[in-house]
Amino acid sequence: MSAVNNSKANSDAFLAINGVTKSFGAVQVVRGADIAISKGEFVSFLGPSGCGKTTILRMVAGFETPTTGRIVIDGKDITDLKPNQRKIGMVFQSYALFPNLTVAGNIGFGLKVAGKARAEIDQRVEEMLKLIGLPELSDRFPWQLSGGQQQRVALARALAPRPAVLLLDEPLSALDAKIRVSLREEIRAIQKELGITTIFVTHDQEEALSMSDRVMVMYQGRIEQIGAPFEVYNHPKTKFVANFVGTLSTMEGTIADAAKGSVDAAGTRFDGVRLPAGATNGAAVTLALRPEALRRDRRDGDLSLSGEIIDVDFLGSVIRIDIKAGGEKLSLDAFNDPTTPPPAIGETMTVHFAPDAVLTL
C-alpha cells in the first residue's frame, strides 16, 4: 500500500486547509496538508505524538502561522488574522479555567471581553450551563469541581461566544477511562445538537473512531489517509494506517501464484488472497489480519492455520487469544462466555478466516 493524495476540491468546504506546511528551523513538522471540512462535520486528527496534528490545530486557531499555504473559514482567508479575530472556540487538554472565577464567570468570560451586555451574558451562561448539565454549579470555583465537570465548563466557555469552528486539543486525556467514555458521548451529542464544525485532536484511536464523521490519520507530518471510521479501519491505504488504527497481526510471505492469489506464509499456502495490482510470483508480501477476523469455528471457503496458544488476556466482554504458528504471532478476539472457561496457554488451536479478510501490505 502507498500513501494517497488526500487533497480534493475544497472550494465548497466550510473549513479549508490548503497546501499548508510548517517548519521550525530546519525541521518540517507539517508537510503539505490539504483538508476540506464541511459545515457541521466532526473530524478527528489521529496520530502518534509529534506527527503534526496539534500543530495544524494551532495554525487553525492562530497560535502558529503556516510556513506556506492558506486557511479559509466560510470563504474568508484567516491565515494572517489574530486568534481573537477568527471566531474559533478552543478546549485545551489542561482545562485552562480561570481559578479566580466561578463557573458562570468562566463561561461568560469571552462574552465579557467582547463587550456584550450583562443581560445577554447571563442568558447565554444559563443556556450553556443547561447544555452541559451543570445548572446548579454556577457559583462554584474550578477547584470545587471534578475533572469531568471542569472539562464540561471549558467546553461551555468555548461555545458561549457562538464560534464558527470548535477545536478540541486532546480534551479527555487527563480523565479516567469511565469519565472519558461518558464525556466523549456528551461532547458528540452537543456537537450534533449545535451543528458546529469541529476538529478533535487525539492519539486515542477508539475516541477517533467512535466520535467522528471522518478521521484523518497523520504520520511524520504527512496525512496518510482521510475517511470515514469504517473506511479507515477496514480499508487502510498505507502500512502505517493499518498498524496504527486497531490491532493487527502480520505474517511475512512470498507470492506463489499471483493469478490465483496464492501466498506461502507461516508454513502454509493460502489461496484466494487479494493481492495488490502488479503483484508478481516470488515477490515478498505481508499478510495482515484483524483479531475479529479470526474464528474458532470454520465456515465454507475459510483459510485455516494451527498453532500453540502463547497468551490469553481476559478483557471483560472480549477474550484475546494469542497463538504462535509457523513462527508468526496471531491474535484472535472471542466474546466472553460465562459458561465456558477460556483455553489454556500451551494448548493447540486452529483458527479460521475468510480470504477477503486478509489485508496485503
Contents of the next structure:
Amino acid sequence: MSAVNNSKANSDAFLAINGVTKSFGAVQVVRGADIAISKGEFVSFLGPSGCGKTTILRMVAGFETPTTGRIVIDGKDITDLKPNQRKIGMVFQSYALFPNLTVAGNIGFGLKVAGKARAEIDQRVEEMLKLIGLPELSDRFPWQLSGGQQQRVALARALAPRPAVLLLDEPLSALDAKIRVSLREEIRAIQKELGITTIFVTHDQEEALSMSDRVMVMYQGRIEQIGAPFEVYNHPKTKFVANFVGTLSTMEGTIADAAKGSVDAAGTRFDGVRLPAGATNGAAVTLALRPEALRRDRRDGDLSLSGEIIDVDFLGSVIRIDIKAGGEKLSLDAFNDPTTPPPAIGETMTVHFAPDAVLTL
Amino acid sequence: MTRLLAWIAFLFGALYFALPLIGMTEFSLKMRRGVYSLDAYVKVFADPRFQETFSFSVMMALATIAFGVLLVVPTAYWVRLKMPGARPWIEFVTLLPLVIPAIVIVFGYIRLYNTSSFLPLTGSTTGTNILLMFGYATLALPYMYRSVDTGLRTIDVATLTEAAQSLGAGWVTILSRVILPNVLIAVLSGAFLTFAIVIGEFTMAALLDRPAFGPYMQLLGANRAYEPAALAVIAFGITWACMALIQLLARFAPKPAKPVKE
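What would the structure be for the form predicted in complex with its partner chain, rather than the form predicted alone?
The next block holds the full complex; its first chain is the one shown before.
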C-alpha cells in the first residue's frame, strides 16, 4: 500500500491511477500508486532519480504496462490501449523533435497522422505558433532553434492534436537556469489558458512548487505525500518529504515534558513545541526548522538559540547564514540589506523562531 | 622526418593504387594504332550485348536495393528499439556473406531451389531472377546493414518513436515518416554500395546463367584486347560515381536537433 491512498476520490477523477504497480524483473519500481487528478489540474510528480515518477508517467503514456492496477482517463480504462490510441500529448526532456521536419511540420505531424484536412492543419499550426510566441519560425528546422525554442515547439506539437492529457517529462532539465524559469511560467500560462489536465515530472522542487496545483512527492516507488505546494512544504507528512522539499535544519532531541511540549535539544530546552499525538516523556524526537523560520530579531513568544557562525553564503536577495549551536547546524535565510554587510564567520549569533515553526519528525 | 616518411608512404600507396589504373586507362585509349582514341569505348557502347547486360544488371541492382531496404531498415530499427541485446548476433549474421564465398551461396541456392525441389525457382526466368536478387541482397547485406545501423545511431530512435506514438502514429507511419527520412542518406549510401556490388558481380550471375554485366565483362575479357580495358574503366567510373554520390548526399542529411546555445 502507498503512504497516500486516494482511491475513494479516484472514482470521480478525470485521470485516475488505481493501485498501479510496476516491476522490472524482481525489482518493484512503483509500489501501489493511487492518484486522482481532476480535469484541468496541474500535478507535479516530484522525487529523486529512480523514485518511479517517470515510470508512472510512461505507464500513463502507454510506453510501459502496469504490472497490476488500472489507469482511467475520463471514465475510460486505457490500461491496455496502445500509446498511439490514447490521445495523450507528451513533451520529452530531449525535445524529440523530428529532425527531418520543419517547425510547422513537427507541430502538424499529429494532425496529419489523424488525417485532418490541409487547411485545418495549417490553421491549427498557426494557432499553436502564436500560442508559443514563435510565429516567424515555422520554416526553420529543429537544429536551427535554441533549446528553449525547441522545447516550445515540442509543447506546441504535443498540444496541436488537442490531447485529453498533457504529460511533461522533465521538459526543462536540459535548459539554462534563466530559460528554465521563463519557460516554466510560459508552460503554466499555456496550461491555464487551455485548461488541459497536466502531469509534470521533475526532480526540481522549485519547479514543482511554483507551477503546480498539487505536488506528489515520491520516494523508492512509493507516494509519500500529495498536496498543494503550501501544504507539502509547510506540513510534510514524512521525514523524506521534509528533507527533500526545501532546506531543513534538524536537531536531535529528547521530550522533557510531553504535556508542555518541552524538548531538550542542542543544549537548550524548547517549550511549546507541537509534538505528535502519543508523544511520551523521554522519547527521542527530531526537531526541524526551515531557514526562513529563523530570524535575527526576537518577537514575543519566540524560542532562541545561540551559536557560532560557520558559513555565510551571499545569494543575492537572500543571505544564508549557517550557525553551529550545541553540536547542531542550523541555516538561517535573511533578506539582503544593502546598508548592512553580512555577519562574519566566527561571530556569535542568536537566532529566534516561533514554537509553531518547529516541525517534529 | 616523420612527416617526410608519412608523405613517402602516402605517395607509394597512391602510386600502387593509381599506376595500374592509369596504365589500363591508357591502354584502353590505344585501340587505333599510333594515336589515343575512344574507339574501344565506342565499340563497347555500340555492342547490343553491353546494352542488354548493363540494363539487366541495373534493373537487378534496383530490385536488390528495394528488397534490401525493405528487409534491412525495419530489422535494424527493431533491433535497436526492442532487441538491443541481439545486436552482436545480428551483426555477426550480417557479416557472414563476407566470409562465405559467393560460389558456396549460389550452389546452396541451386541445390535448394532446383526444378525438383519444393520451391523450383530455377525452373523459370522470373524465378531465377528472383533467386539472383536474393543472392545479391545477401552479398550486399554487410554494407546495407552497417550503413543503416550507422544512420540509426545518429538519431534517438527510442524517443523519436515514442514521440511519434504519442502523436497517434502507428508502426508503418513511424518507419516511413520519421525513421526512414532521418536515415535516408545512410540508406542511399547502402544503396549505392549495393549498386556497385551488383554491377560488377560475376559468380552468382554466371552460375545462374543470367545475362548480367559481370559475365559479359568476363566474356569480353577472354576474347578481346582493348574493349575489356575500356569496360573496366567504365565499371570503375560507375563505382566512383556511386561513392561521389554518397559523399554528396551526406551533406544533405537531416542534422540532429542539438540545441543552439542561448
